[in-house]
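Just the one chain here, laid out as structure tokens, in the form predicted alone.
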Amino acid sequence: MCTGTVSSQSTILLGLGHGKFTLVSDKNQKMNINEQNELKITVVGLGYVGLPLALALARKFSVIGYDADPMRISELMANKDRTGEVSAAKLLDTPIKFVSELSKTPSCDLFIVAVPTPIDDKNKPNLHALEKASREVGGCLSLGSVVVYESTVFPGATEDICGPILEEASGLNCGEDFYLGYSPERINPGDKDHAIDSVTKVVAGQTQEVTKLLASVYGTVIPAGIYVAPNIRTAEAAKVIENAQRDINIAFINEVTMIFHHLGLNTEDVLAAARTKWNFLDFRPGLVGGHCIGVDPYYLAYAAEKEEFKPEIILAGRRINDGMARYLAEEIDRLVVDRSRLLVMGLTFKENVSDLRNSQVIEVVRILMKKNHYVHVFDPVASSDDVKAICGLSLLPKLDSEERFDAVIGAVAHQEICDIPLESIKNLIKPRGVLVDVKQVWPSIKATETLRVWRL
């Protein structure tokens, strides 16, 4: 028996591919699963989202975990995550069943999908992973399947855009041989404060049957406890504004950041006094990457823009943060001669995770060399591989205590980058040269007659 957490007044019957499965309504409105069968979970996607996941259900229910990169499974049976986001013990102790083709796969009765949503050069949003998800999954579909995704998605694109390609997969009806759902994953890479099960997970169904089974299951591994929204868009549409909303709140802190540089205020100081009023929100300014800030707005913005509808803020919003690494660029290439030596410290696009996707400190790169920099990389968290193939850059393996730079510019703040000695980091630089701190990495570092000190 497994006890979820959502209430209910009414006994249902859901009809699955193994078997059914009784909805109870207890004294305490508490949902149980009674399982004539076991339940059969398929999570598609191993990625950030995914994976994390797979592992919290496995320790409830029979899980199969897809990815369509042999690669990545060959790693996660060998109990390699290369994300970093989950150890190797986890890895060896988790009864979950790694696979690289679904088709082959025994049918189940619940598939989860977790694949990425990015934006195209258009910056319109690009579900090409998505289609082909679907499209796999429709192959597996059997009477009475529950199809979940987690994928960031616009308003709608689950019922019309998902449901039509599951349906011509599989040849089944949507709503009657087998139902969507929705629930918006919330994983924070590199936090681990705000793990899975730590956070509140939203659910919705294609019907009350539905969401009722998905807050049960998910109610089962998530003690945060379970949101139940009142339909698929509204869940959809709850997940692209929470990423939005953080994206408006830092654009707005880097807007007024270039303000306070130009009228030679310390921008830390201005955030320092802001924040004794007890409704401020405490932003700070920066590079905006990554999968899901850098993004969702964008996927909001289509939305409204299909309904003849033209949103401002978000998409001012975003010029701004997309502007940043020029700007930052910019004012490295005013503070130093032509052609310098600079060391660029974290590539990623936040402290202490190995993803590269949409990390603005690329674009900061590409662009000092473009304007005839020597630019040199290190980062002690990303792959050399990856930094290769996705950047076509090198990363310096280790730093040389002999080398000197024209500037030193600390971009991303992993631990092992805080942790170098502040000495170390100054003996970097040239006399008269700069240290740029873009992440406050060595707030306590202040300029000298012979170094000299930006941040943003």
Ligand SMILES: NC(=O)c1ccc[n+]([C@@H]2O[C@H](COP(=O)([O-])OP(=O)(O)OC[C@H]3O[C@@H](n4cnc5c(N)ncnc54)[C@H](O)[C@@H]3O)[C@@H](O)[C@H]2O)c1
The other form holds:
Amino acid sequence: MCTGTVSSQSTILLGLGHGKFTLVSDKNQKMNINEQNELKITVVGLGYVGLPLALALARKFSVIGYDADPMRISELMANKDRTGEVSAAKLLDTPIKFVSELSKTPSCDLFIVAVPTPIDDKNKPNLHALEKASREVGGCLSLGSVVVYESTVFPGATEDICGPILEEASGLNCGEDFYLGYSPERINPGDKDHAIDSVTKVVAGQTQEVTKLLASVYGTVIPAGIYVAPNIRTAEAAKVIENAQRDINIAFINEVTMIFHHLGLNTEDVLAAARTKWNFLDFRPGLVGGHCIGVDPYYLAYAAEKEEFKPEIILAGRRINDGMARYLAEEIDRLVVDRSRLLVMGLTFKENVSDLRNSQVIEVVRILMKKNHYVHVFDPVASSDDVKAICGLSLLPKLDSEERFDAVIGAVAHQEICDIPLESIKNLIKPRGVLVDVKQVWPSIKATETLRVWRL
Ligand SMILES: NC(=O)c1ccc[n+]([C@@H]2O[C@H](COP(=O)([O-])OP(=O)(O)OC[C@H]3O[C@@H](n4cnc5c(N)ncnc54)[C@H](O)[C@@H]3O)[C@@H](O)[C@H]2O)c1
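Show the other one: the form predicted together with this ligand, since we just had the form predicted alone.
Time for the whole complex; same chain goes first.
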């Protein structure tokens, strides 16, 4: 593992052998890159991953930020980041040149691709954005360019899918005229403790020189340090198993939670007791949504199935977690009478982010509405326009102290929801109504004669 700079004694030619840059000597490599500020980087895809990365790189290098969505570019140029990850002050300060057309940008040495890699309706990898971005980048490559992928993919995608597209679009040879790299992103949006600066960055290049270049470039802007993986496929695999492992662990806890409900046991009490063992893994039950944990295991399963290996536990975990929205909606339905007025608090896929993609809370709301309940949704973090566009729901603009509901469902533990006084929460519920606490939002609220409490 090397941190910050490359430890090898060899020399490295930025631009990789075609004379674009001066030869940079080993021990001063990091300093030279910084001082010369010669490396030109284009970040392709400026979402949750690409934008914070572009900002970090722009502290030391010349950076162009390209996004295919012109609206995103206009917003960024107006210092607005709708993901909430980067402040207006930081955007105002950054020297990044934001563009919505890649072909019009000046030539550049290093491309970093961070576009979405979702799944299709059959849970197979949807590589449309990745392939399109590769074609566009391919059209801009020159001798010695390096293309690094940060999008989450299955092992082999960078070299077997992106490489040939880049070759075709550029007319250049991969591994001779231009080079590939992979560096998985591990940030945790909404979590200031696990942002780009504070998480070790895994890098791998197609050749040793590329790996060293990447370790140096990323090491210059990521104080947490660099881990050099032996090759691109290993780095790709490491990323997908990180999220698949998390998915499986949550699925296990979700399964035992359902068992405890059948046995009449309180899940949190059982987990609190089990956690006192030194090697018990501390996972909590819940809805698994978003575009990483609920998606990446399918990428791994796809890679396995391509090799005619049938994964068991990975897909079992997905089945359990994908079934949790229905389980929860049916439990809520059992607790209330027909046509109840329900208040769901929190709609995004996780706490303190505005991201609604694959939010399983939306699925819970849909099922409850199909069961003819009147479902109201309050989410102080989500954008009401996005909610309308994604699921056709109107968010309550604020909580009305005169309103009463048959059930209040704490679905997402946004800080702003946790900060609402407990008495105000209890006052929202009709006598003999029920508080459904999915995420331990209100652990201290206890059942009384007039209040029922159900926890996942
Ligand atoms: N968000 C996370 O927490 C997270 C964490 C680790 C890894 N990842 C992975 O990183 C990748 C990006 O995720 P994200 O959350 O930043 O996505 P995002 O949707 O927030 O951002 C992607 C951006 O790429 C743009 N885009 C789409 N196609 C493009 C193209 N062809 N050319 C240029 N721009 C294009 C979109 O307009 C969007 O602004 C995905 O593979 C994801 O799995 C995400």
